[in-house]
Every structure is written in C-alpha cells, then in structure tokens.
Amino acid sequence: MDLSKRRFIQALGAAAAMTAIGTPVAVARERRYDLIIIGGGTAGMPAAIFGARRGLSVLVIDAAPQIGGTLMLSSGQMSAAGTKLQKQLGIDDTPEEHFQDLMRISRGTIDQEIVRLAVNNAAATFDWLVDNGYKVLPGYPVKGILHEPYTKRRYYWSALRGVAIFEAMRPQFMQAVNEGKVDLLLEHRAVALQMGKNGLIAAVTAEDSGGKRVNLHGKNVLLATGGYASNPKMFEQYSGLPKYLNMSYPYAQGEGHLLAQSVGGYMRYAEKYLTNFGTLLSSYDVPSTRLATTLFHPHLRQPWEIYVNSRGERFVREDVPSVDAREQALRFQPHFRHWVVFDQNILEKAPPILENWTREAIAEAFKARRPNFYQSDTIEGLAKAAGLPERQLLATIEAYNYGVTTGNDFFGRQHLPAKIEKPPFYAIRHQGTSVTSTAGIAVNNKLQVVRKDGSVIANLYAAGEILGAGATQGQAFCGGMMVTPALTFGRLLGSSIIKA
C-alpha cells in the first residue's frame, strides 16, 4: 500500500469518530438555527467553527459518512502572503503582490473580486492552521512546484497534504460539536431549499440515505457542496468533454449547484475549462483510474520523446520550462489529448517517463498491449496501430530528426538527445483531464448567491469548489488557488458576514 492510501485510510478513520457524534434529526428539525451549512469539508467545518465560536447556532449537513469532504483526497496545495511563517523566514510578501502574480498566471482571466478577497485574508487563515498543528514540509514555502511558480516564496504543502488541514480544525470542530454548540447530521442529502415570503430561504430540506425527508430551518445557509467534478453528466455539461478521469471526491455530485439554481442561482465561467498536461489512463473506459504518472516537467526530467497531436504533429515546445505554456498548448489540441513518441535507443538510454516504473516495467507494458502503450517495427505501423496518419507522423519525426542533427529544432527546443529512429518504436497515449470543477455559482463580494439580474438571495451563501476554479484561478492552474479560498471563505462567513 503506498503512502498516499495509506493516509486517506487514516484520515477516513479519524473523520469516521465524527458519526458516533451525528445530532438525532428530531432535534435538528425542532431547532430554528441561526446557520445551516450544507457540506462538512473545507469550506463548511471553518465557517461551523468560526460561527461557533460567536455564538451562532450551528447545523451542519453532510451527504457523506463522515466529515471532511475533499481534503481526504486533496494534495492540499496552499499559497498566501503576508504570512507570520514567512515573516520569520524573514520574506517580505504582501497580499497585493499575491494578487498580481495571480493575474499574470492567469492572463487577468480570475474574478479579480473574489480573488481580492481571498489574497486579502489568506495569511491570517494560514496562521490559524499553523497554530493549530499545521506543519509545512522542510524548506517550504516554495515558490512552485507543480504549477506555474510565483514571484515571491508564498507556496506551502505538508507531507499530509490534505488531510494535514482536516487534522487542524478537527479538534476545533469536535469540540463545537460536544459543547452542543454545532449540530452535525451525517448521510443526510440536502434535496430542496423552501423559498419564504419575503424572498429569503425559510428552510432546507434532507433526505437520509432511506429517502427519509425532514425540513430545517435555519436564519442563513452556507451552501459548501463542493464541486461537481463526480457527476459525469455534469462534468461534460459544463466541460465539453467526457470525464476521463475516476479520482474526484465521490460525494462532489454538484448537489448544491442544483440546490442555488432551483432558487434563481446561476453558474458561470464554464468556458474557463482547462486540463492538465495529459494523465496515462488504466483503460480506455470513461471514467478510468490513472495507471501511472508522466513526468512531464523538465526541472525534474529532461524531455527525450517528442509530444504529437492527433493530426500526428507536434504542438508544443517538450523542454518549455513554463507549466502553463505546456496546458495551454494542450488546451487547443482535439480531445485534449496527445501521444508520447520515441524508440527503442530512446528507452534504453533515457531515465523513465514513469514515475516509479523501471524501463523493463515499460517494456512489459508495450509486449503485453496495455490500454494507451503502442509499439511497432515500423513508423507507419505506429501510427496505424496508435490511430495517427501515418504520412504526418512520419514528417514530424523526420523534421525532429532533422533538428536534433543541426541543432535547429523547428519549436526552439534545447534539449535533442537522440534522434527517434531506432525500432521498435513507441508510443503511449495521454489524455488531459481534470479533478476539480470549472463553472461555479455566481456570488457577490459578500459571497451571497445571485440571479443573473443582479439580484440578491440575501440569506444563502456558497463558498468553496462550488464557486468554480475559473472564479479563483481563471483558465490557469495556480497554486493553493482551491483549498485556500475555500477555507479562508468559510473562516470568513463564519466570524464576520454571516449575521444572526
């Protein structure tokens, strides 16, 4: 069992001591809470907490068996600036800064007002972490790692990842929950919002795993669903592409999308959809788990192969430094999708492009005709058996070749080893995919829930995945840029803007 299983079985472990704690639904239904909050994960256990702690009556719904949504699964990347961790490491970073650097990433593609308030409070929700039991890896902050680096040392990972942050509210959010100050309904789908009079949400409606329903009522609703990224229908609705790829936290069903639409909600930045560079698929059914991981980034390894389109020609620079430049190359290709090329002199001599896999387990990919692995004595034998046109695959290696001969590369690429032309030779199919969600609800500064007038729904509110990765990166991956607004959202919601 490798290290990451092994943390998500522990940390499903210590959110499983949450359900001996599940609030009976009687009281729940009697109670008239000043807060009802739909989702226990990173968004919804800091605005319980933080609610709590002011004294507001708190009730919190979640679909799932336990708490902690996708912070079981998440790499738990965060970034903010200004932080007391930095300042002993003696970085001078500011918030602003953080916000330009999140413009220039994104190409000014974020919802700079949302964003604002994220940078603006994130280094106070870091610190709260870190008071509370967070620990960064040795020699982080950082400025990048996997994605397109910042300017300024502001990027924090621990060697928890996600389930690090679970760990330091957990404490917070059981205590809350044994004082009676937060009451926690578990296996509990929220399936309708009952809409007053006066225009406000008067209540919310639950049904337990037996399709047994009961409505709560509540003064405001905290909608911290998550995202859609599980529901396949979804996905491709507000993608354009099939989801490819089963690693998504399995309760992000985009129930609370639904739930902020039935009252006049909207979703918005679904054309903000970007992919990663390209994820090796165990099968060619959809969805599918990853078999392995392409190391596809040139400070770690050298680009050997060549990276070819469907059309059978090459599209990006392979030894481009920037990991943005790379998605956005991908990003115009068909299908999102592209073919790694090389030989057999290729795979002998070049240090693997598997993560953790050997040459030999390579090799035994291609013998054995694994789903996505190529292999042939001949290029057009390649070409026919990976589905390229044989005549384009052909030319592209033979102007490939022709640039590592002269040193003259047709993209500007520095780095030409070997030329491919050496049998057998092979090919390994990638398909670019997503985790997260890209559309999200439509919210104000206040992180109210809007209808495409402008109008307001007063008392609902939506903070998380659920507003969408186009709201706080844009059509750019950027680090920290997912978990650090949601819980900095929630920890604001629940201390300051949600009112009694």
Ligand SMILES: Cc1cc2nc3c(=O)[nH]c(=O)nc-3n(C[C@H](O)[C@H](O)[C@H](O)COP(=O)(O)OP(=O)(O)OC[C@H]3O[C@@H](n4cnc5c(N)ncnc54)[C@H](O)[C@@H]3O)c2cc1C
The other form holds:
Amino acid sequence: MDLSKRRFIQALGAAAAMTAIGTPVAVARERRYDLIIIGGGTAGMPAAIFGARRGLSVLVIDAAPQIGGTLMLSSGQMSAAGTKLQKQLGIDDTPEEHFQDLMRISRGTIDQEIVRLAVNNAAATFDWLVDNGYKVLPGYPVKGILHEPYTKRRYYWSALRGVAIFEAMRPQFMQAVNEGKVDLLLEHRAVALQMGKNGLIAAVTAEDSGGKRVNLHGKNVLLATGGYASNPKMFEQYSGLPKYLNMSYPYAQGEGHLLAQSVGGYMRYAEKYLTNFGTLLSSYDVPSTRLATTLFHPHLRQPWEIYVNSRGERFVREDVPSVDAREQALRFQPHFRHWVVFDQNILEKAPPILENWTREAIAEAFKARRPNFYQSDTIEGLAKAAGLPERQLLATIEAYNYGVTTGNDFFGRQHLPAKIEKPPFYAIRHQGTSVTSTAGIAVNNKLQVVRKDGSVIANLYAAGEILGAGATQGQAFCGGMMVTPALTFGRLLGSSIIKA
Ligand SMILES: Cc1cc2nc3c(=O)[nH]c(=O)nc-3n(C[C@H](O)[C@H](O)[C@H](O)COP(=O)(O)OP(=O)(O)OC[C@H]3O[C@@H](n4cnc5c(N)ncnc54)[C@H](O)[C@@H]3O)c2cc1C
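Please give the other form, namely the form predicted in complex with the ligand, since only the form predicted on its own has been shown so far.
Full assembly next; the chain just shown is listed first.
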C-alpha cells in the first residue's frame, strides 16, 4: 500500500473517532452557531480552526463520512510569495510579483480582486502549515513542474501531496472538536438554505444518509462544498464537454452552487474552461479512469511523434517549450482531442512516451487493441482504425517528413529526429480533461455571495473551488492556485472576515 493511501485510511480512522465523540444532532439542532461551515475540506477546515480560535461557535457539516475533502486526492501543489522558507533560501519574492506572474500566465484572465486577496495572504497560510509540520520535498520551492512556470521559486510540493496539508491541519481541527469549540456532523448533506425575512440566511437544512432532515441555525454560513467536477450533468453544462475523466472527489457534486443559486447567487467564468493537454483514458466509457501519464513536456522528454486533431492535421509545434501554448492550441481543436502518431522506428528508438511503461508494454497495448491504441501496416489503415481522414493523415505525415529532411518544419519544430515512414504505424488517442470546476459562484471582495443586481447576501460566504477555477487561474493552469486560495480564504474568513 502506498503512503498516501495509508494516510488516507488513518485519516478515515481519525474521522470515525470524531464521529463517535461528535455532536449529537439533537444538540446541534438546539444551538445557534456563529458560523455554520458546509464542507469540512480544504477551505472548510482552516475556517473552522481559525473561527474557533477567535471564539466563534462553529458547526461543520459534511456529506462525507470523513473530513478533508479533495485534499485526500489532490496533488496539493501550492504557490505563495514572501514565505519564511523563501527568505531562508534567499529567494526575494513578493505577492505583487506573484500577482504579475499570474496576470502574465493567464493573459489577464484571472479575477484580479479575488487573486489579490489570495496572493497577498498566501505566505501566512503556507507559513502556518509549515509551523504545523508541513514539509516540502528537497529542492523545493521551484518555479514550476508541469504547469507554465513562474519567474520566481514559489511553488511548493510535499511527498504526501494533499494529504500532507490535511495532516498539518488535522490535529488543530480535532483539538477544536475535542474542546467543544467546533461541532461536527459527518454524513450530513446541506440540502436547503432557509432565508429569513431580513434577507439573511436563517438556517441550513441538512439531511442524513437515511433521509432524515434537520434545520441548523447560524448567524453566518460558509459554503465550502468544493466543485462540481464529479457531477456529469453540471460538468457538461458548464464546460461544454462530457466528464471524460473520473478523478475528482466523489462529493464534488456542485450542491453548494445550487444552494447559492437557490437564494439568488449566480454562476460565472464558464467561458474560461480549459483542459490539460491530453489524457490517455483506459476505456471509451464516459467517465473513464486514466491509463497512463503521457510525457508531453519537452523538458521531460523531447517529442519524436506528431500530434494530429480529428481532421488529421497537426495543430501545434510539438516541442514548444510553453505548457500553456500546447494547452491553448488544444482548446481550438474539435472535442479537445488529439492523436499521437508515430511509426515502428520511433517505437524502437525513442524513450517510451508513457511514463513508467516499457517499449514492450506499449507494443503489447497496440497488439491487444486496447482502447485508444491503434496500429496498422499502412497510414490509410491507421487512419481508418483511429477514425481519422485518410488523405489528410497521409498529407500531414508527408509534410512532416519534408520538415525532417530539410530542417524546415512548417510549425517551427526544432526536434526532428526521424521521419514517420516505417510500418507498422501507430496512433494513441488522447482526450483533454480537467479534474476541477471552472465556473463558480460570484462573490465580492469579502467573499460574500452576490446577486446579479449587485445586492449582497450579507451572511452567506463562499470559499474554495465553489468560486471556480476561472476566478483564481483564469483560462490557464496557474500552479497552486486552487489549493492555496481555498486554504487562505478559509483562514481569512475564520480569523477575521466573518463577524460574530
Ligand atoms: C486529482 C486532483 C489534483 C489536484 N491538484 C491540485 C494541485 O496540485 N494544486 C492546486 O492548487 N489544486 C489542485 N487540485 C484542486 C484542489 O485540490 C481543489 O480545488 C481544492 O482542494 C478544493 O477545496 P474545497 O475546499 O473547495 O473543496 P473540498 O476540499 O473538496 O471540500 C469540500 C467538502 O464539502 C463536502 N460537501 C460537498 N457537498 C456537500 C453538501 N451538500 N453538504 C455538506 N458537505 C458537502 C465534501 O464532502 C467535502 O468534504 C486538484 C484536484 C484534483 C481532483
């Protein structure tokens, strides 16, 4: 069993212990809390810890049988500028530089107000985790790993990934529960918000796994329910693409989004949808799991293959160093889909394109006709097998081979190690996918839910992925700009923004 799974199971054990000492529903029903937090995950946990520390009476309800939310699956990569660790390492960095980098990477598509709040307070969040045992991998921070790099080393990662963040927060959370400062109701889904006559949320209706409902009363309510990436209907509604990849937290069902909308909140930033450059899925089912990681990054492996779209045309310089350039190029291709095309010579000579796969294993996948692997002795046959137009694929390969012969690739590609000419010919289909939700609930600079007419629901707040990846990353993948803002907004809401 790998370490992260073992930690996950330990966490489940801890959560089970908390259920045993947790709050009886009958008690929670009678109280009026300063703060009800819906969702005890990445944003909800720090909100509870800091709220309790400030003396707020807090209730956390979570639909799942454990706390932690997406941290249990997340890579947990964070970004923060001006941290103590950077200072120790002599890295001179500021939130302003972080902000400017995000503007550059996202081409100005981030929500500037939300991002300023996040980056100005990110270092304090990161330092707090480190003070509580969070450890970065040797050599970190770095400028980037698999996303477009920053100009400064402000990108952090831990061996235990998201679980490391959870582990840094768990003791404080449990202490607050044990001391009676935080009440916890697991396996309770928030299903409705009750609006009072004064225009404020008066109660949250929660339902247990047996369908039994209870009204819970609070002066303030925080929606920290995560995204909608595990809800196929909502995912397709807001991204325009089916939910191809099954890798998000199962409770990321978009229920908080519906709760906010039920009292006048609205969704924004769907237009910023972006996928990664391409996932090799293990089946044609929708959703499917990921079969392998394909090495598309030239700094990890230079490409020997070409990439074609469903029209059989190349669409990007395969060795362009910018991660964002490849992702943006894919955005303009039908269904965010592409095929990696190569021949026997490349199969034999190039380093394997699938991470941790041997050449033999790749050859075997073609032979076994695994989903998304296609092989033929002719280019026409390959096109037929892969569902690509024959004449165009022939022309594309001929045009690429001209570039290999002359050094003048029509896309400006520099790495041109071999023509595609030796049968059999191969193609591996890749699908652009994303594991997070782009669109989110609109909030103001105090993270209060707002309506389209500009009016504010003064005691209803939202933090985390419910705000949408489009808010903190814009139409790009900006390293660490989901987890760090979620933690930071939870911390800020609990420690200062929410008034008792
Ligand atoms: C595989 C993967 C890798 C990722 N890697 C990174 C990364 O490296 N860096 C980065 O910045 N971001 C990353 N992300 C995104 C990031 O992890 C998430 O955006 C973030 O953790 C979400 O935090 P959250 O608090 O909004 O939601 P969560 O942490 O998911 O918490 C939401 C909680 O609300 C509960 N809940 C949901 N609905 C209800 C309801 N109706 N009633 C009660 N409770 C409810 C859930 O059970 C859950 O506990 C990754 C995501 C995935 C899936």
